[in-house]
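We begin with a single chain expressed as structure tokens, specifically the form predicted alone.
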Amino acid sequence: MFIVDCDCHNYWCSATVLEPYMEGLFKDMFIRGERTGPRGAFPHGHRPWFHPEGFARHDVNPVEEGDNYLIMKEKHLDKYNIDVAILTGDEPIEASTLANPYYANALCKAYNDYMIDYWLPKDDRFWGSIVVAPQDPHLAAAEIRRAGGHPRVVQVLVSHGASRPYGDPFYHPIYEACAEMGLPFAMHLGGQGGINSTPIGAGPSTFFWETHAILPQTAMTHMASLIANGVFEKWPSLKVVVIECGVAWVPSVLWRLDANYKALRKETPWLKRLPSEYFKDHFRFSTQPLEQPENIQHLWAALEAMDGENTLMFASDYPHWDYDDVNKLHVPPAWREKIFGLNALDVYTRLPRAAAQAAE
């Protein structure tokens, strides 16, 4: 079976790997300036919760930079016969939490150059995501146009934590650049500190485990906002990929959006279709972390209600603590080929279809 992993984190041992890709004031700030943690930590505004165990799997223990690839190759790529691994970095999306948009953009630019220069040549299975700092959409759009033309870059990536809902016209320069470069816009769980609004509607929760369970609230807001603000009428070819935000909540939100739109549609005359119709054409969700009810039929009913056969894409979240094993993903058997690889080919149009045919 052809397998595309849509969320494979390329780790580093120290963020100092970015130093050769920075220059001037921002390199000086990166080397000498204050940060959250010791030298080697990536600058960001930290969230108010700490993971009680740490984010990485306990069997992934790199000692030096080269180990990050070798361990990934052994414990994930080769072990599960991954055909395509879309690299999503790790800490770089946290640049969205910084108040200084120029520094945030410089950090993203350095990461993108590092990823293209260091990671993509290591393995033919690697395809890249370029990270942008959305707090200055014009700088983000310029970075998309600068780095997005690389033939092995397949998407633009931001954190799901943001200072305002992503449908806001403030962000539209980003979507214009994505459409121009033919790249999907992806948001990944993260960026919950600094300048970004708290992702919990009633205010910060207390414990990490409860917070991790309800973080999808922010993704709900972004999904509704992107639809309501007419982003897909302006850019009808744009695809939005939502990574690591859960999936079972999607049908209930779509039902509510459809019902309210039918009753009050005069408020957004630019919309031409039901919210659920925009969703099916433009949104794709990663499977990780897939909910685990006692009765699997309850989950499958929710997945069917969101057209999961066509809107879900496999993601492992390697090497995080809640990593999803290829062999244990509980989706309807008849959908597996689409979810594990074929749906990704429709979203990431730069991926070679010949690879899928060879795998078959």
Given for the second form:
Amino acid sequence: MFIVDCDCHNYWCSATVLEPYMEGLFKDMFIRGERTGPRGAFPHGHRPWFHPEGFARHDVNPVEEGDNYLIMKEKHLDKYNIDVAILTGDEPIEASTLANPYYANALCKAYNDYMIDYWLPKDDRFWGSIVVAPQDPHLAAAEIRRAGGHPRVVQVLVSHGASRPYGDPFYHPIYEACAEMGLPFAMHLGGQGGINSTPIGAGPSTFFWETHAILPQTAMTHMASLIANGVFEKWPSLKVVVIECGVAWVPSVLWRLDANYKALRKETPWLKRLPSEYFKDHFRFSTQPLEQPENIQHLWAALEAMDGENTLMFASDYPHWDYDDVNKLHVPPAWREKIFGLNALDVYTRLPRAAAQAAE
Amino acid sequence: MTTKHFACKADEVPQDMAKIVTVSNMPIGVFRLEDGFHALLNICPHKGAALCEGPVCGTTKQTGATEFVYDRAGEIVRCAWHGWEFDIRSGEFLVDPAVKTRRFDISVEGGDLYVHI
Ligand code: FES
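And the form predicted together with the partner chain, for comparison with the form predicted alone?
First the chain shown before, then all remaining chains and molecules of the complex.
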């Protein structure tokens, strides 16, 4: 089976790997400026809660920079015969939490150059996400046009923590650039804290596990906003990938959106179709962490209602604590080929189709 | 009928983490606790991770009040992946003892440890 892992985190031991990719004022800030974490931490306004045991799996213990790849290769890529791993970075998406958009953009640029230089050549299975800081959409768009042309870059990545919902016209320069470069726009859980001051709708939750369970809240807001603001009428080729935000909630929000649109379509006269139709054509969701009900049929009914056969894409979230094992993904057997790889080929159009055929 | 298999030398088992060995084709974690050695199958009943490679630690005691009573230090292993907590002596998952990883008897002969399978 052809397997695309849509959320494979490339770690570093220290953010100082970015130093060679920075210059001028922002290099000074990066070397000497204040940081939230320990030495070598990436600068960002941190979220209000922390995983009490750390994010990473405890059987992944890199000591030197080179270990990050070697352990990933041994414990993930080779072990599960992953054909394509979409690299999703890690700390860099938290650049969205900084109030200074110029510094945030400089950090993203440095990360993108480092990722292209250091990670992509390491393994034929690697394909990259470029990270942008959405707090200045014009700078983000310029970065998409600058780095997005690399043939092994397959998506534009932001955090789902944002200072306003992603459908807002404020962000439209980003979609313009994504559409122009033929890249999907992806949001990954994270980036709460800092200028993204409302981590969860009602204010900050208290405990990590509690917060992690309700992480879909933010993604619900972005999904509704992108549809309602007509982003997909303006850019009909644009795909949006939602990573690590849960999936079983999607049908209930779509049902509500469709029902309300039927009554109040006049608020958004630019829409031509039902919200759920935009969803099916434009949204793709990564599986991890797939909900784990006692009765698997309950999950499958939800997946069915969101056309999961066509809208879901496999992700492992390696090497995080809530990692999903390729062999333990509970999706209907008839959908496996699509969810594990074929759906990703439609979204990440730079992936060679021949690779999929060869793996069959 | 159990048979006894050599696992490792007693002094190879560290204080605060498991020594991972393979005995009759089974991955096993050997732990050193105050009351002696214990052995668990290194396969998590949740999703099959290398359970015993997680941290050996304590946990909070269930209470009726908002208090944090840290308890059982060194008697719990958290699975290396999703962090489910297991009792090192029984192999039981703390949230639901019906879920457990297999445990094995262990014996010490001189400086050698034997697992009984
Ligand atoms: S595999 Fe052990 S807790 Fe999930």
